[in-house]
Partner chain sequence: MSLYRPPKKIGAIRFGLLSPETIRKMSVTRIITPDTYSEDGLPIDSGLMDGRLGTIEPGQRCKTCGNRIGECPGHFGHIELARPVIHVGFAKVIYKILRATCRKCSRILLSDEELEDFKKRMDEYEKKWKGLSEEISDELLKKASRVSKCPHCGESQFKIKFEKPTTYYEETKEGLRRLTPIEIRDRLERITDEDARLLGINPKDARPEWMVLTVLPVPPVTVRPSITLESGVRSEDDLTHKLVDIIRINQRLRENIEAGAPQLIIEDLWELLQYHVITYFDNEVSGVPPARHRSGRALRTLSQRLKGKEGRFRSNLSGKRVDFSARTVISPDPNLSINEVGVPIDIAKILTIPERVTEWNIEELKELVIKGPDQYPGANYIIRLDGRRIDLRYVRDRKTIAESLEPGFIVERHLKDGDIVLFNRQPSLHRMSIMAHEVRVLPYRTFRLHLCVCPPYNADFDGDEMNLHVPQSEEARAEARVLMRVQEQVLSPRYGGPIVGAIQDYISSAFLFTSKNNLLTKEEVCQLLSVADYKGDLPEPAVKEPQPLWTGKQIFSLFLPKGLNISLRASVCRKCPGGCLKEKCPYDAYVAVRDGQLITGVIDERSIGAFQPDSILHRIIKDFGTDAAREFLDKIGKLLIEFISRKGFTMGLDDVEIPKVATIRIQEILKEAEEKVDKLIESYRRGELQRLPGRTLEETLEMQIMKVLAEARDKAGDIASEHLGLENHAVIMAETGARGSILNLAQMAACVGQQSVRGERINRGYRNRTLPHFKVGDLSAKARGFVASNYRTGLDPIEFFFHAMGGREGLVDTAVRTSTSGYMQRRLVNALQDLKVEYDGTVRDASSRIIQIIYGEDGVDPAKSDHGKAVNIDIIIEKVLSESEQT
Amino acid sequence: MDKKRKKIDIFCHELVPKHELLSKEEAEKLLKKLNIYPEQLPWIKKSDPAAVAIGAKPGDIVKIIRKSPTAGETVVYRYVIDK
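Return the structure of the sequence above as one chain only, in the form predicted alone.
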């Protein structure tokens, strides 16, 4: 029996917000602006399906853009951890 799995694009689902990896320069600029260390951001595991889909590695910062009925668009950041 062939157990090939069909790859599904999770970002096609309406409830999954857009995820983007920040470049090192963008991450440094964000951390300087917020005057924080990366570990002080909320965390996202490297095994999270969205993190896997964008190729996030521990130490990266992910920008998540959510649609909001009241605010229009909300941007949050997550620090990728290994656990």
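Write the structure block of the form predicted in complex with its partner chain for the protein whose form predicted alone appears above.
Below: the lone chain, stripped of partners and molecules.
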């Protein structure tokens, strides 16, 4: 088998939404705004291809901007977990 599989940018695909890593300040601001602990956000595995692609580490918060049938575009946040 071809070990050197060509790396592809998964975000090029139409159905893969944009993922961004939140800075520490941004993350704190967000948690304060929502008045929650990070664990209360939806989770994303650190092994998730999108998380891997942006280099997210457990404990980070990922901002995902995706299309929405109701709101046009919507922003969601996910807390990166181990495993």
